[in-house]
Amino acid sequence: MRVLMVAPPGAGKGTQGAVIATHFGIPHIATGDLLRDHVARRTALGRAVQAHLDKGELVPDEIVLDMVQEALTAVAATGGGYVLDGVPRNMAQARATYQIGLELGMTADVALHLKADDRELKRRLLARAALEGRSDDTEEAIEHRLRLYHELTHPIVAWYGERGILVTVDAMRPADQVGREILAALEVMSSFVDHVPEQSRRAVDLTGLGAAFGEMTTDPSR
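Let's have the structure for this sequence by itself, in the form predicted on its own.
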């Protein structure tokens, strides 16, 4: 199973990515972790990343994509799947990631979209900032990150929907309920993704099933 995550900050992307990776026994490729690892090891990529961070600049797409290509190449050598978390963040990254996948024979089977309300996301991020003592996660900073998501990242959702690989899940519920629904959907999809071409698939929206799914999982006898 090859999954990429599309979600706003605070929707639980890292948590659910780890759950998926553990369940299917596949690597969890988190670009934030890759960045920190390269910086810590002072690789050529890491030094380039640090140079931009020292200037207070965003890490350019080409550097992030180089790391993604390196990670996916390593996965391709084992013939396994992956969960890609943190990329793409804009349409250029989405198209470039797709091209990398095509070249490696490793295009995503599922684009998992975690959908959540901005008010709930802001509440979660402010609570996390208070718990972790993160003074940089102010209300103003969080609102800016959410605006960037809607402007740059959210348009990718429609593109994945057109490709027929989009699965949308309601992320407004407790993480364990969201995780169970995701795994159930991916288990079903894993049985046919290798046999049904993208152009024959349709986007899947599970957001309307949240309450019913929660009731079912809390009482297995029903």
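Just so we're clear, the structure is a prediction, and the values are computed from it rather than from any experiment. Take the two forms, find the largest set of C-alpha atoms that superpose within 1.5 Å, and that set is the rigid core. Numbering follows the first chain given and starts at 1. First, how it differs from the form predicted in complex with adenosine-5'-diphosphate (ADP).
After superposition on the rigid core, the Cα of V39 moves by 2 Å or more between these two forms.
Alternative state: the form predicted in complex with adenosine-5'-diphosphate (ADP), after the form predicted on its own:
Excluded here are partners and other molecules; the one chain stands alone.
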């Protein structure tokens, strides 16, 4: 199963990426984690990107795309499944990631879009700031990351919709519920992806699923 995730900060990419990776026994490639690791180890790359990360700016495309190329090439040698988390973040990265996938014969089967509103995202990120102290979980950097998501990243969602590989889930609910829904959808899809050509697929919107089963509230405390 080859999955990439498109989601705003705080929607649960890291959490759900790990759930998917464990379930399917595939590597979880998280560009944010890779970049933070470079910063922590004070590598030349880490020193070059630290200011971007702290301010909530995107790091230059070439840096991230080199990482993706390297990670996917390594994955190609080990079976080819993956969960890409944090990339693409703009249209140029989306096209380049597709190109890398084409060259390696391993384009994504599913683009997973985690949908949540800004108020909830801000609440989660500020709560995480108190626990983890990530340098970009300040109020100012959070606002900026959300702005960049709406401006640059969200427009990619429509592109995956047109390609028929988009799966949208409601990420406003507790992580375990979201995770179960994602795994159920991916399990169903995994039996089709190898046989059904991309041109014949349609986007899947699961955001109404909870409501369809009488789940009237998205507030877990009620």
